[in-house]
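Take a look at this single chain, the form predicted alone, given in structure tokens.
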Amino acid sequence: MTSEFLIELNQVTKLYGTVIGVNDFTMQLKPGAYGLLGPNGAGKSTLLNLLIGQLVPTRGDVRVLGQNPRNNMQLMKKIGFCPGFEGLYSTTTGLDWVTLLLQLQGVRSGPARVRAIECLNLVGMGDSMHRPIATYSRGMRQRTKLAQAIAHKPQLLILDEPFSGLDPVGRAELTDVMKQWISEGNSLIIASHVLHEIEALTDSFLLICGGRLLASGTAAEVNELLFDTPTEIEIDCAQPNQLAGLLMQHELACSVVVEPRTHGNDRVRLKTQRAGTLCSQLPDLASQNGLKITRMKSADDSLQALFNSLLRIHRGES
């Protein structure tokens, strides 16, 4: 069975007794790279395990590359999975472990060993592949898990917190490996609770909390949705007190704080629920009142701002 969609979930719910892992999850993703974002306990690992067939939904339907992933060996040959748990054989060398998993995929021993060496070199394990896994650091085990995930040249790579335990150099090196993977036309889903890890790879993301999908799309698309939601903004102005008074008078800010600065203009830090209106009215307001504004920016330009705002909306906070 073929499908234009990489992944299809239709009203999927997964219950662990009375605990909800995934709650009424519906989405369709075309081939590409996606970040799955959410705090610890948000349901990321549950969702990934549904995609690889390790879990069966309590309700709803899961399709990956047009097929049901449960007990589907042919589909698993098209999917590479880097789990969040360890699951490595401690007395086995990294090379033997990756080779064995390739043989389980049906690759003959000779070609499997050659491919294992190639992938372990790619992830920076060339000097350590002959050592027992028990002697590896956590970061080295993460590299080895990634090597086995890509070794059989899957069509879709699914990664669960792949940067956990890596130092900054290791994160940068594996990020380059994944960028190369994406550039070759392969699909990727990476789960993380660290936003900048996702931003380094893709701007297409899914934000989940409490097992529910809060938002999907690019950062720009979600920013547009949030343009009139609570936002924190910084403005550097030569007349900060006058600006603060005008913002409150015109009901463009919920709260305003003036922060004196040693160098340059003082800073006005404000919270607003009308970011769009503020941005459209501020130029005229400054011109009419002789205000000199030298800088204006969101207090947080990263996806962290989107993440926090969407969580507040999900919890019903203003």
The other form holds:
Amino acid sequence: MTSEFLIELNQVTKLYGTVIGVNDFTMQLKPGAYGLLGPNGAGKSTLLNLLIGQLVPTRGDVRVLGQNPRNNMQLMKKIGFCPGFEGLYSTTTGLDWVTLLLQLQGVRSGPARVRAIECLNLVGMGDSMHRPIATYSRGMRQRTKLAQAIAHKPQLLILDEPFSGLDPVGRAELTDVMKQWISEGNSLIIASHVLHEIEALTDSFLLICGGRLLASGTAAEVNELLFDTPTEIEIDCAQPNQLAGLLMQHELACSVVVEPRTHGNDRVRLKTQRAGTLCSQLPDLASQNGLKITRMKSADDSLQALFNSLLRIHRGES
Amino acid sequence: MNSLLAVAIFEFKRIMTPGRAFWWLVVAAFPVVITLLMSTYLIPERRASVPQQPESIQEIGMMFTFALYVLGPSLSCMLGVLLTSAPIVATELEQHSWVYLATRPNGLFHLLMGKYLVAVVWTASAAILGIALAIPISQIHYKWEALFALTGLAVLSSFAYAALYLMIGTLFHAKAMVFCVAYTAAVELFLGMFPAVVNRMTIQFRLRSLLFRWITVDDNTIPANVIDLIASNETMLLQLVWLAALTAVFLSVALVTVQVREFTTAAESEL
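Output block for the form predicted in complex with the partner chain, input the form predicted alone:
Full complex below, order starting with the chain above.
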């Protein structure tokens, strides 16, 4: 069976007893590269396990390349999976391990070894592939995991936190490997809780939290969505009390707290539901009233805050 | 076949460790040491305690044959496959290597069957070595007959018990060893000796029946009515078919279980 979609999820829910792993997930993705973003415990691994057929949805329907992934031998040849945990045999060498996994894809012993060497070289493990995995660093294990995932030349590569444990050089090298992978027309789904790791590879994001798909689209689309979401902002100002008064007077903030600081200007911490309006009106407000603003930043710029905002939008609370 | 062979070769390489070699030697040495102790202490002591009724050569030989059957094809093989076959699923899940194999075409079939074959070869080789070394130091009269019978039973026992423990290890992977030992004690060793229909479903009963078919039993040593209570007088072929059927059922249950059940660590990492 063929399908124009890479992945189709139709009202997919996965329950672990009474706990929800994935909640009423519906989406259709065309072939391409996608970043699956979400804080720890968001349901990323559950979703990936549903895609590779290791989990069966409690409700709904999962299709990958038009097929049900559960116990699907044909589909397994088309998917490369790199899990978030290590799970490598410590006493064996990286080369033997990748060769075995290739043989399990039906490749004969000789060609499997040649291809394993090729892939391990590609991920920068050429010098260490004959050593036992127990002697590998975290980054080397990550590279070895990636080698086994791409060795059988799958159409779709699914990576769960592939940059975990890698140093900056290793990240850059692995990013190049994946960019090359994408440029060859292959599809990629990469899960991470670190935004910039994914931004380097793709600008198509799927944001999930609490087992729900909160938003999807490009970085610009997500930013647009967040433009007027409730947020907390810190402003360092030489005239904090005057600024606080003006913000309340113009209804640009719901609450304002002035925090005295021993060094530098005092800080105004405010909560607003009109962040976009505030940002556009603040320069005029400052210049008209002679306010000296030295610093301005979002107080909750972590990814979790972003997801909290999206979750509130999703619940209709904004 | 290529994949199955790949897993088996890979596993053979992996078990070539000092720790595994030590346990292999323990399994092999077990019947040898007990036989040595029996030959050195038990038999002369018994002869001394009942000097008026010296044991006949056949009776002592039969005693050693049964002792070696219990030590070799029964206990050594059970211990061997308990160490190698029972934890197959649990080990892969605990070290998180399961998913790599599960996402290969028929990966779990090849994993289970490849490891099963390695468990059988590992156990049977240790048991056969133990039997081969124990027989010369025993006081068995028909040494070659006993050697063939006991090695044959060791091979059959390894296949059957490895399948049984693989099934239990798949169904109850979290406490595989505990369930295997409990099942063996309750069903194989207790019910297997029960003179009722239920014992016919045990591996022990079939192995014992084959033992009585493959060795020469003097009617004066063990009366036929006693044999009828603890073994079957059905043909050898039927006993072999029973063992093959039990093995096939155990393996099938294990293979179906890994296909049907969700063995994933996602739940733990997510929640």
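Throughout, rigid core stands for the largest set of C-alpha atoms superposing within 1.5 Å between the two forms. For clarity, every value in this text was computed on a predicted model and none was experimentally measured. Positions refer to the first chain, counted from 1.
Once you line up the core between these two forms, the Cα of E259 ends up 2 Å or more from where it was. Annotation: Cα of L100 displaced by less than 2 Å between these two forms, core superposition. Core-superposed comparison between these two forms: the CA of T202 stays below a 2 Å shift. A C-alpha shift of 7.2 Å is found for K271 between these two forms, based on superposition of the rigid core.
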